[in-house]
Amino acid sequence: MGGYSFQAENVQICVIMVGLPARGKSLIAQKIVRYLTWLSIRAKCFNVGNYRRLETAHPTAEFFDVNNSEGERLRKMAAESAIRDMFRWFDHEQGVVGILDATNTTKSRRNWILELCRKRNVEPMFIESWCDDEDLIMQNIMDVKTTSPDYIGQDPERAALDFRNRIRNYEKVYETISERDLTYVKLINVGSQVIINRIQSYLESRIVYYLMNLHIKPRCIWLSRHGESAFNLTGKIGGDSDLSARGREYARQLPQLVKMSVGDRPLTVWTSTLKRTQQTAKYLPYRQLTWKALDELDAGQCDGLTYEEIESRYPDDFAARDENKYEYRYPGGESYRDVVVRLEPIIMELERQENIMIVTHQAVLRCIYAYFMNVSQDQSPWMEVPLHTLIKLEPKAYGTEVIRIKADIPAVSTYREKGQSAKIKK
């Protein structure tokens, strides 16, 4: 993966979202930011609605009427503030991809942004989400009316009605992108058709590749570590050990735990190639796939050692790993950054699928969880992911909801805080 040198190439891209309300633009924008940040590319979303809410927190649909000159003035002012902050971020924080999240439904509005970008030598790239699938639109309206800051504390049905009227006001002036000289991606009905025009750089092509794998249909992802293993009991890292007695009990109880959370939805289970994950998934009555990419972080020369043994044999390495755990690579092994690189195809496939359960390992789960929850690289290797716990992730327009379901089966804690020697906690 040669994805970490964009700053050196001096590439700066402004991704300009385009589309009517309830077309999944904010979700797409947030997902692009998460994906690029996860790959160590500096990306940030500038949501014009957040700037507009500073002046007008709970507007009615009339505020968005093309004939409302005061509403138009305030919306233009919000867009100016967002763009100004984005350029400041490019200049002072080495930003690489800034995303302007707004409707930008008219050619005149898009041309105005285009000129501002060109003056600053920022590459403009448009992403239009065009949708006439009524089921998808209704699902998004339901989502927005319950999660949008515009409708906090309001009657849900009244909010939905007002939001539909807001959409109608935008429909009056909406002009789809058709200019052949622009760099754009048009997602029709969330990826059932994708139109790509004048993609000019490697980074733009990466964004396109990601977008082609996206859907925004409602779905959930369930994550679990393998059950407690024989190595967990002795504090050893890595290896390919069998489950302990308590780990086998977790495997037996897991189908009931999963059924309670999944219900009747179809589900596919992914495991690593290592015995402890396959033994954990053994009783799950779903289609199962094995992925080498889901294998635990390779500890190299330290494989099969306890943290105490590593500290005593390789004190410099032990200290270096604490200093920068994300970048630290075990001698002959891997770093968290290496794991992220090999997990990228997993993330792409996860974005293509609907309901998936992943049974894998602590470091791998930290990297996957960090992607969905936008956890920073300095924090993600230190997250606690306990044994015998099912984690349900539900991606939404304004973030990912998390539910943790703990099985009533004791297990050792394999968590070691920064700066501490690992003592196994029974």
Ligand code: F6P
Contents of the next structure:
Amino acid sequence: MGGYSFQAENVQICVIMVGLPARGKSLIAQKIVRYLTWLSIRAKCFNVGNYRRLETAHPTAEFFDVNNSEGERLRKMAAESAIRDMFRWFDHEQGVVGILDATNTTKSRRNWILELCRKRNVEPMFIESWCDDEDLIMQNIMDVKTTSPDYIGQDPERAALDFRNRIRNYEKVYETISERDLTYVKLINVGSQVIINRIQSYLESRIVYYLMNLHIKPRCIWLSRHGESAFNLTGKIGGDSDLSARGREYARQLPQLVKMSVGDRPLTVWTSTLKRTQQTAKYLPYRQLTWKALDELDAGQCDGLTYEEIESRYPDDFAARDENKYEYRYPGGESYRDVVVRLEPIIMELERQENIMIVTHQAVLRCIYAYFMNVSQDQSPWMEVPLHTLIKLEPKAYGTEVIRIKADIPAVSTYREKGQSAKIKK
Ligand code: ATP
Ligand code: F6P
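Having seen the form predicted on its own, could you now give me the structure of the form predicted in complex with the named molecule?
First the chain shown before, then all remaining chains and molecules of the complex.
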């Protein structure tokens, strides 16, 4: 897991989601898992609804009535199965942050989970999402609940009505968290107010900070590599070269390409400190910010060499990088893992912002893309990200939509497959 101070803490945290249905709990839980996984912290979500569906696939609202004893029994059973699997995962798969995604709306249910955690020395941390914005709740129901597997094949209007009745049944017994001795974060109306209590470990504070930066306003993120550079033409890596003639052409065409996709939305452009990204963004008529953290992966002693030169001068290094590209650190330079660590503030800021365009470099773009698209560390350093291509990412309730927009300007390929000989394809 390299390089994080919370490793030393050796903690295991059970995050217990709390809140009425359609308050974004699953969305929040999945985002935390994606964020922590990207940072190499073993995290997993255990969704009690999925366990409940094994026995009761299409329940009506009555199933969730507290006076329905059979419903109560089946729901408790589902929670038990999820918790059992979570503890197994803590024990056998070195789990660090397990998230129990359920409503957990009563004190008695929470006390029962607390007991189980304490017996196992797992730190309990509650995340409650509280929301009384009726329009937003209705929107959530229409957006994600009517298409839930619970209502498959049903009329959306009827599904929405039933879901509202389900919420009513939960409301009858809902007790918000107020216990002063518990570790919790309460997000009120999508973070317009955040209450935090007894946050202890560094890892918990990272999770809280992440949650405080999330918003759910619709927005997009555009990514592009810089235009083809002089180094790209000769196959050299790193450096701070200027754009090639074709790279300059991409820079000239970029405003039109961006405008077609962005329309009249406000946009801010982020570049690295290297000339090639700034030259690429030069004609974009938007506010621009420069980030050192967006500079290309530092190739250390290999900076300025071609892959072929690296292969012949440092064959062991060349082979080691192919063996584990994510972990391999160039002598005097960086690994993909190092890049992810320095990109963490960028990701945090991206979560806070709305429409952003990032003009950066191959390795950096792969790492940012991996965060949004949940790409594993095995795969992300090997992803193909061609030059002269604009990538539009649109975060949705579950997952991010991607569109690739290719400019009609040829460029060399800087891509080298794993195990491939070190020749650049023209
Ligand atoms: P259930 O208990 O039925 O599983 P849930 O609370 O897990 O419901 P989600 O399925 O995550 O709810 O709901 C997703 C919707 O909630 C999305 O449309 C998302 O935009 C919205 N959402 C995200 N965060 C919040 C929040 N803090 N408050 C209210 N809604 C939110
Ligand atoms: O070749 C372009 C480039 O941005 C180099 O500057 C950088 O070293 C390389 O790509 C990163 O890609 P990879 O990790 O596949 O070598």
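Since the structure is predicted, the reported quantities are computational estimates derived from the model, not experimental observations. Residue numbers count along the first chain shown, from 1. Here, rigid core means the biggest group of C-alpha atoms that superpose within 1.5 Å across both forms.
In the core-superposed comparison between these two forms, Tyr286 has its Cα shifted by less than 2 Å. Gln256: CA moves less than 2 Å between these two forms after rigid-core fitting.
After superposition on the rigid core, displacement of the C-alpha of Asp132 between these two forms amounts to 2 Å or more. Taking the rigid core as reference, the CA displacement of Asp162 between these two forms comes to 5.1 Å.
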